[in-house]
Amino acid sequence: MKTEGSEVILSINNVSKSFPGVKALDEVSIDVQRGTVHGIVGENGAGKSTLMKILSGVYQKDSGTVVFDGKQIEHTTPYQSMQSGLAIIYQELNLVNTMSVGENIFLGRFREMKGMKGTHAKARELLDSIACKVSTTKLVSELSVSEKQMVEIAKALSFKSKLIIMDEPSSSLTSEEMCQLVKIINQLKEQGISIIYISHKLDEIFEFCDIVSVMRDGHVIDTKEKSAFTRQELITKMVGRTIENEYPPRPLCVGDTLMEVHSINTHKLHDLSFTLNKGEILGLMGLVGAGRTEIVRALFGADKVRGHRVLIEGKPTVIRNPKDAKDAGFGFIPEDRKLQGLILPFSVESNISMASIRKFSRLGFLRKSLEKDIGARQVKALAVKTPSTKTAVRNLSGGNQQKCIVGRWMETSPRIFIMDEPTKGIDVGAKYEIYNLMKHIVEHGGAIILISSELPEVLNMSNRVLTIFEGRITGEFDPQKASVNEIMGAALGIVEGCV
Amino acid sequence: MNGKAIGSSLYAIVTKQKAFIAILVMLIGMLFSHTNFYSAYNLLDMLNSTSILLILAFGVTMTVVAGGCDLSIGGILVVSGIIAIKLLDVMPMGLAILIAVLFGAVVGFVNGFLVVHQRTEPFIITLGMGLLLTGVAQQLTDAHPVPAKNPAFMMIGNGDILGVPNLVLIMAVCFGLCFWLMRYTQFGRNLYAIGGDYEVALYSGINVVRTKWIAFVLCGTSAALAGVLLSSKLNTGSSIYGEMTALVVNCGVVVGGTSFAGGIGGIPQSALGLLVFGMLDNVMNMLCITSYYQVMLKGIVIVAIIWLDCFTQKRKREFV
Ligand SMILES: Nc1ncnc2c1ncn2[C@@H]1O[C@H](COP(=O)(O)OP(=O)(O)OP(=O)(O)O)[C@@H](O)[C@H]1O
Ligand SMILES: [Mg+2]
C-alpha cells in the first residue's frame, strides 16, 4: 500500500473521561499517522488503558470527538469499532479459557470461517505466519502465559485491521517472541497498517516506534518523534521527576546459607538441587517453559510435588502447601496476577491484608481499624494510585494492581520471597521503588529468587543467576563477571558454564 | 488408529464421563440379574419414559452452557399442558399445541429479560418463576387434574410409529436439532464463548444480551413443548407433575458434565446425564428395590458421580 507520510488514521481531540473519585482522562488530544507505531507511555494509573478501551467502545467517552479514517465514531461496543478496522489487544488476557486456541482467534466468527474446520484451518496459518507452534485443538487453559499472548496476537491480526492497539503485549513474552512480535509489528506497518504499541520498556518503545507520547495524570504531556526524546528526558517526562539510575546499586550482604533444596522431580524437572543465601537475589533465567515457575510453584506448595527436601537454615522443613509456605517465611508474587494473585472485586485492602490476617485478628474476629492501617501503610508505601483502599481491586490499573500483591507479601516481611515477574506492568519509577524494597527484604537478612523475562532487569538485580534448561540447572553465573553472551548461551541450553 | 490411540481416547472417555460409567455399571450389573432389562420393550420403554426429560435437559443444556441455569422448567411444563388440553376445547388440535408452546417461549423470554438484561441471578429468578407458573396452573385447574376429551391428542403421546414410540423419535428429533446448534452454528459457539468468560465474549464483539436470551426463550420453548407432551402422554393436565422436574433436570445436566460455572458440557452430555437417571429408576423397579432406598440410591449415585469428577479434575490439575 501507498503510504503518504502525513495522513491522520486516528485523530483523538479533547477526549476526558471520569470514573467515581477518579478524573482518568482531562482533555487529551492525539493524532495517529497511518502507516506508523505510535508508542505511548506513562506512568501507572495515567489513563493509557483507559484511553484505549474508549477507542474500541469497551467504556463510552464523557466529551471530546475521535475521528477514525476520516469518520468521526461513536463507538457503543466492542463490536462496531471491530467493524469499522480496529482491532485491540488488552493488556488483561482476553481469551476463552474453556475454549479451544483456534475458537478463541475467531470468537464470534464460527459462521464466517464456515464452521469448526476452517476455523482451525486459518488459525493454523495465522499461527505459523507468526512463528508460534501452539496447536490450535488446545484449550486455552492450557497455555502457558505467553503462549496466550501470542495467541491474542494473532486474534488482533485475524481483522482485516487498519489500526492495531497493542496494551503491554511484550508484559510477558520471552526475547525470542519479542523478536517475532517486532517482526509483526515492522510487516504490519509496511502493509500501512498504524499500531499503537503501549509498554513499560523503554527499550521497545526505542527500538520499533516512530512517534511517541508520554501522558501523566490523565493528560497527554508530550508528543514527539521517537528520536527527539533521549531515555533520561522520556522517564523524567512520564514520572514528573528525575530517575538517575533505573537500578539501585546491587545489594551485597550475602551470608550464610539460609535454604537448600535438594533434588526436585517432576515430570518436567529433574533432580534439580539449589542452595539460597542470606541476604541474596538469586535470578533463574530460562526460556518460557525451561521449568522456573515449575521450580519456585513446587517450594511453595502451590503444586503437588513429592520427594525433595527443603532445609531451612539446617532444618529440615516439609512445605506441603501454601500455608505451610507462608508459615515458613514464604512469600509468593505468582505469575498470573488475575489467575493466581487477586481477588478482583475485593477491596485493595483486603487484596493487601490478605496474607497477613492473623496480624489484625484476635480470637478470631477481625478488627477492621488495623486492616485498614496495613492497605493504606502499603497503599502509601508502594505509591499505588487508587481512590480509596476500599476501592475493588478490578477498578486499578494494571500496574497498581501488580503493586497490591507486592504489598500483600511486603506486609508479612518474608524471610525468603519468590518474585514470579514482580514488575510485569509496572512503570519505570515504581519499579525502582520495589527494587528498592527489594534491596531492602535482603538487606535485612532475607532472601529473594526472582524471575523475570526481563533480561537487565536479572542481571542487575541478582548477586547469582541459575540458567535453567529444560527443567535441569545448566549454569551458574555471577553477573558481576559474566558475559551476558555466556549466560544466554547456557539458558538456551547450547554451552553448560559456571562462573 | 492404532491400539494406544484407541486406549487413550477411551481413558478420555471414562475419566471425562462419569455418567457414562455410572451407566456401563448398570448395564454390565444387569447382565448378572435374572430379570428382562435385556428386553427390546423394556429398553425402548425405558427411553419412553426419559424421553420428556431428555427434551427438557436440551433447552436447560444451553442456559447452562451460556452460564445461567433455569429452574422455571417444572412451572412451564405443568402451565403448557394445562393449557394445551383447556385450548383443545375450542380449537383445533395444531393450533392448541402451538399456543401451548408459544406460551414457553413467552416464559423464557421474560426470563431471558430478567435474567440477561436485567443482570440478575439465574438460580433465584428462575426458582420463582417457577413457583408463580406453578400458582397459576393450580388456579388454572383448582388443583384438580383436567382430563383431555381428544383421543387424537393422546396418540401423539402414546403412539408409535414401525413400533418406536412416538415420543422417542420426537425426542431423536430434538437431540439432532439442539446438538446441531451447538456445535455446527455461530449460536451455538457464542453460547459457549459466553459461559466460558462473559466479558471477554463482550469484547470479542459478541451481541452477549442477545444470544444467551435466546437461550432462556429456546429453553423454555423446549420446556413447554415437554408439557404438551407430557400432558399428552398422560392425557390429563395436572399442576402435580412439576414439582420435582426442574431440579433432576438442572442436576441430569450437571451429572452428565455441563459445567455450572459455564463453557463447558453439551447435548451428548446432558443425554447421558439424564439416561443416568432413567436407567437407575428403570433398574430400581426390576430388581424391586423399594421406593424409599430408590431416593437414597439416587442420592448417592449424584454426590458419588460429582466427587469422582471433581477428584480427577483434582489430580490432573495436580499433575500438570
Ligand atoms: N472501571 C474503572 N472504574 C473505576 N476506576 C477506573 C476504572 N478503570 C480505570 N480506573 C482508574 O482510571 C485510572 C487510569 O487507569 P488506566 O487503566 O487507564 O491506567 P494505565 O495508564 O493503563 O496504567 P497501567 O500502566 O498500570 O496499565 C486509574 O486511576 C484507575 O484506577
Ligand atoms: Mg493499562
The other form holds:
Amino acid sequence: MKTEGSEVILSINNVSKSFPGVKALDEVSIDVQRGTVHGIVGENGAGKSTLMKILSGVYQKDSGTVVFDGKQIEHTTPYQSMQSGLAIIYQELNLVNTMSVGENIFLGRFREMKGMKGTHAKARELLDSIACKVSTTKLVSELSVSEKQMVEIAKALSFKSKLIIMDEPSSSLTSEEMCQLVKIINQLKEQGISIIYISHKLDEIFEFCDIVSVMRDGHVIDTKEKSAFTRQELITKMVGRTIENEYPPRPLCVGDTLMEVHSINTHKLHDLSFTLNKGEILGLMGLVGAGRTEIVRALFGADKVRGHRVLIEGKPTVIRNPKDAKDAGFGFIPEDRKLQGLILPFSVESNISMASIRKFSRLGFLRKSLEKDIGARQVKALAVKTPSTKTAVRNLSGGNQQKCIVGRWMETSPRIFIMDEPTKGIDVGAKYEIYNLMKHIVEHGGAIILISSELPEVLNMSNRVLTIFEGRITGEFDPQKASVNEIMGAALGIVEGCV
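What would the structure be for the form predicted alone, rather than the form predicted in complex with the partner chain?
No partner chains or extra molecules come along with it, only the chain itself.
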C-alpha cells in the first residue's frame, strides 16, 4: 500500500522462502513508506520473523526482490544490512553478556570511535538521547532485560539507520520505559526514519502505527491504514477465524485449600505468606522487578529460601530444588523460554519428554520409541505446528515453543502449575489456546499461579489477585469486584487492599 505523495523506503515484491517441510513465505509483497511506523501482525508461524531475517541478511530469499532506499538487495549480510541503514532489534536480544554496554553498542567499530574513550563517550550520547541512565562501562550480564532492550535501541541508532525493525520491543519494558519508547519512535518519525513494528499487543498497533499489514501462513492477507481496521477485523484476519472474545469465560471451580505458603524470605522477598486453592488461578500482579518471579522460583526450589514452610493438602512438603518440586506435583513455565525453558538444539520430542524421563529410561538407557510417543502425544494434544517431532525446537515459532514447555509439564499431570508470562511474545490465537488449556487444568482439579505483565490477562483469567511491591504482598483482590485503580494502586505500593 502506498499513500499518495509518499516515498517508499522499502519495497518487498513477491518474496518467497522455504525450509525443509514448510513454506515460510509465499510471494509476500509489502511497501514501507519513509517516516512512518508500519505495523506487521500475525500469528506465530505466520512468517513475520522469516521476512525480517531476510531483510537483515540472516536468511537469503528463494525468489522475489527487495529494494531498500532505491537499491536492490541481494545476498547481504547482517553487518552489511546495518551499514546500509537497515537495523533490526530482535525480540531475543542480540548482545554479548561478557562485554560492556559501550562495547556492545560499537562492537567491531572501536577503531572508528578512536578507541575505548571515544566508544564510551559516543555510547553515552546515544543512551542519553533515549533517556537511558545505565553506565556505558557496566557489563551487559548485569543489566535487566529492559535495560538490555534500551541498549539494543541505542545500538541501532548508532548506525544512523534509515529504517529500524522492532520485533516485540515492548515485551520486557515497564510502563515508564514503554512511554519512553513511544517518545523515541515519534522522534525517529520526525527525522524521517521508518519503523517496522512487530507486536502481538494490539493496543500498541492501534496506538502508534500508521499502516498495518496482516500476515497468515506465509502470506500477506491485507495491508491498509490503521484507522481502516477494527480490532475484531484484525484478529479475524490474523487467525483466519472469528474469536468473539480474547478471553474464554473465567473458570469458576475454586475448591478447598491446596497449598499454604508461610514466611518466604530471600534477598528480594520479605516474609511472604499466601494460600492457593484447588481449581483456582491465582494472579500475581506487580511491576517488573517487584519480586513476582522470585516468589515462584523460591517455591520451585530454584532460589535459596530462608525459614519458610510449604504445606500441600495439609502435609508439610520440603522443596530444596526443582526435582523436589516436580516430585511434589509442580510444573513451571519460566519467564524466558529460550534461556530457562528449552534446550534449543534438542528436538521437539526431547524437549517435551525431559520432565518424564523416568517413563522411558531404565538403568541409564533411554527407550527412544517411548520418548517419541510422549512427544507425538503432546504435539497432537496442543496442536504444535512442527514439520516433525524430530525438528530442533529452535526452528519453531515462539508460540509453538511455548506449547512444547506446556506439553512437557502436562505429561507429568501437575497439581500446581506455575506460569510466568505464559503468553509473552505469542499471538492472539495461540494466547486463546493457552487460556483454554489453563481453564482445562483448573476444571480438572489443578491450580495455577499466573504471572503476567498484561493487566487485562490477569484480571480476565484469575479468580484472585495478589499485588506485589518491593518483595512484599500489598493487596489481595477479587478481580470481578475490585477496580483497576485499586489493584494498580496496591501494585505501585500506594495503597494496600484486600478482598
